[in-house]
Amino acid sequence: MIHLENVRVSFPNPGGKRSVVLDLPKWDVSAGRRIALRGPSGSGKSTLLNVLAGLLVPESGLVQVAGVKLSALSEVERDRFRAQNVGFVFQAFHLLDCYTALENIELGAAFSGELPDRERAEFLLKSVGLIDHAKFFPRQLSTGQQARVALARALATRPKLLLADEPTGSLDIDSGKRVLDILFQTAEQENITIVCATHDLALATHFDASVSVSAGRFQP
């Protein structure tokens, strides 16, 4: 599912140099896989999952997904794969805030040039826990409901590939559980692979496997 070799990206900084944030040599996740990334803030992994889907562009070095060469893809492109092939979870989630909580799963298949599939989204509303809060607005909705909204929007148009940065991060420790727990099903019986980013240490014991990310290195 995920084939990266060489990949390196890089920002300027104040004094005219550039820092490396991402330097992977290689790096291999089959389909199915559920992987953790740990490592505090500012170590590489948000970069990763961007990289991963396509947002960010590395200056050097091989990047598949899917079976896909992004860096041959042009912008479009890639939007066009990542709308079709791979759902995230951001940190904050990122509702739409005129929109309903099930709106906002229906704007999952839109955003990949599908028709909006209402049995669908209310299918993953009725898997989250939610479905009784439909025609809610994102602001009527707790942090816990509104990250449960969030995973059912990146569920919604069946990705190979769930990118999670940070999902649990402003959740309290039960509704952090269920959040994991659903996203864990509903993969195992799409067989969709997840990378999720965290630096909870306790979080990352679920996965099936977790990588130490420091200072843009995978650490043994």
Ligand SMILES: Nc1ncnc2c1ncn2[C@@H]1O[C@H](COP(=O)(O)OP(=O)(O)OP(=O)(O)O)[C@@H](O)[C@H]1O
Contents of the next structure:
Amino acid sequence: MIHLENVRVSFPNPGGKRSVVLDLPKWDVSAGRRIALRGPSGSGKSTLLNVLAGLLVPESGLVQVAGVKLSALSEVERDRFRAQNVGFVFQAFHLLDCYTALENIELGAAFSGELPDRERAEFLLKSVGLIDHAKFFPRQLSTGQQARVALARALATRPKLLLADEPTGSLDIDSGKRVLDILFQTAEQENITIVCATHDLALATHFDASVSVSAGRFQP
Ligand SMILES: Nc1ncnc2c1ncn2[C@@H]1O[C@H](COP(=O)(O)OP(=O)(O)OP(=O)(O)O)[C@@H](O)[C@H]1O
Ligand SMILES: [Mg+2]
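Switching conditions: you have the form predicted on its own, so give me the form predicted in complex with the named molecule.
Now the complete complex, all chains and molecules, led by this one.
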């Protein structure tokens, strides 16, 4: 599902020089695997997720996701690829305030150019345990409930790859575990590959593998 080779990302720092923030010689993840991405703040976890989503193009190296070479695509093609293949759960959720929980999930599909799928949205809202909150707006939901809606939205398009950036970061241990359980259940049924950045060591142990990132490199 994921194949990286000699991927390098650097950003200009305020001093005018460039700092390398990601430097990965090789990384492969097969379909259906669930990978936790760990590492201190600033180590490059979000940068790697952005590269995998095709939101950030590395200055060199090969990025292949679901058999597609992202570097060979134009920006429009990358957007389309992402819409059709990748689900993304942002740390801050980014739910749309003026749409209900159910509409937010339906819009997940609409943004990828598919017809809104009410049935799928209801199925997902049910699986995250919030069907009774379908008509609630994000501001009327608790943080944990918003996390679950964000997860359901990311799954709305039936992605092959789900990328999650600290999806349980603002939740207590039990709620975090519950969100993870829901994610794993759906992922198993639909053979979804997961890469999830998390600070939470206890949570990371529930994944198939945990990869440590330090200063943009994988630690052995
Ligand atoms: N647009 C940018 N311009 C310059 N530097 C950037 C940019 N985006 C990220 N960086 C740098 O890249 C490094 C890695 O950032 P990244 O957001 O990937 O870390 P992270 O592991 O996700 O951290 P956290 O756990 O705090 O979310 C940081 O040192 C950061 O300053
Ligand atoms: Mg981050």
